[in-house]
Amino acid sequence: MKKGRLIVFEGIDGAGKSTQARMLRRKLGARGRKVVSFREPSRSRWGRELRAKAKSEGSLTPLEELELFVKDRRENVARNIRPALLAGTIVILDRYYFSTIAYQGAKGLDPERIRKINERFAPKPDLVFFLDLGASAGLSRISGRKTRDLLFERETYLRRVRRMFRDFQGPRFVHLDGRRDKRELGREILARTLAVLEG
C-alpha cells in the first residue's frame, strides 16, 4: 500500500497534540499539500462508547478498553486512514496505537502483544511526534475542560504512561519538549515533516 504519508501525534493529555496537529494540517494545506486529519478514539460506534465509558471510572477493565480501541481503530483504518493513504493524501492522526500501547500497557497489559495486535491491520506511520510533558503539568493544562476523562487522567497513572511513551525509539520517532512555545514547536514539526515528505 502506498501511498500518502501518515504523521502521528502522541503524548499525555495536555501535551499539545491536538494544537500541533491542527497547525501542521493548516501549514501543509497552505503549501498546496493534499492533507486530512483524524483523531482517536474516532466518532465510530466504538469510539463513542469509549468516550462515554471514560467518564465513569472503573466501568471498563483494561482488556475491555483494549478491545474497544482495536474495534474503533479497525473501523478508522478501513473507512478513513487507508483510503486516504491510497489516494496519495497526507494523513495526520491525533493519537494512534502508540497511545493504546502506553495507556493500556501502563495498566498492566503486555505492550508487545498490543503492538502486534494493532500492526496486523494498522498502517505503520512515517513519522511519530511524541510531545513530552510531565503529568502534573498536563493535568494543570486541561483542568478547565468541561469533561474530565476519569479513566485516563490520574497523575500517578499518567507518569507511567509518560515513561512508556519515552520508551519508543527509532528513526521515525521524534521526542519533543511539550513545554516549548507552541509556535516554535510548530516550526520544528513542520521542518521535520517536510524533510520526510520531500526526502
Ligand code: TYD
The other form holds:
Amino acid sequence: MKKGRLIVFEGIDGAGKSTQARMLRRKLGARGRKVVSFREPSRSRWGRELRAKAKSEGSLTPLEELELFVKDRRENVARNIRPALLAGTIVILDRYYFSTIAYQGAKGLDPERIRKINERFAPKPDLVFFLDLGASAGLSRISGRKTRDLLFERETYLRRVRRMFRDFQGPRFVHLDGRRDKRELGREILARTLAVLEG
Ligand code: TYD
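If the structure you just shared is the form predicted alone, then what does the corresponding form predicted together with the named molecule look like?
What follows is the entire complex, opening with the chain shown before.
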C-alpha cells in the first residue's frame, strides 16, 4: 500500500501548472516535507519521442498517441511515482492521466475507456488541481510562433480540451481560476494541500 501522497496539476497549455507545481514543491520542502516532482510527458524515451512528435502535428493517429502516453506513464509510475509513494514521499505531478482523458478524448477517443486503461496501473491521486483558463489566453501566454491557421486550429482544439477538464467533478478535484494572481493562487493551493496532508 502507498504511504505518500499524490498531488496533481492539470490544465490546458499555458494555464500555469508548471509554475504552481514548482511553487508548491518549494513551499512543502521549506516546511521539512519529503517531496519530489515529475512531469508528463516524462524524460524517458517515450516522453522524448512524444515531445519530438508533438512538434510535427499530425504525425501520429490519436490511437498511436494514446499508446505512447500510456507507455510513458507506465514507466513513470514504475520507476518514479510508485517507489516515491512507497517511501512515504509527497509526489507532485505536472500532468497525469486526466490530460490523456482530456487531450486524447478531445480527439475523439472514448474518455471512459482512457480512464479505465490508466486506472489499471496508475495510482489515484489524493488531490487534483485544475487550473482553468480560456484557450486564447493560454495560447497567448505560451506565445509560440505558429501561423494564424495553426493557431486557430489549436485554439479550437484547446477549447474542447478545457471543456473536458471542466467535466471532472468530485471531492478530490479542485478547479481554480488560472487568471488569478499567481502568488495568491499559490497560497490557496498550499492551504488546500496541507488540509489533505493533515486530514
Ligand atoms: P507539456 O508538458 O504541458 O508541454 P511543454 O512541452 O510545454 O512542457 O505537454 C506537452 C503536450 O502534450 C501538451 O500539449 C499536452 C499534451 N499531452 C497529451 O496530449 N496527453 C497526455 O496524456 C499528456 C501527459 C500530455
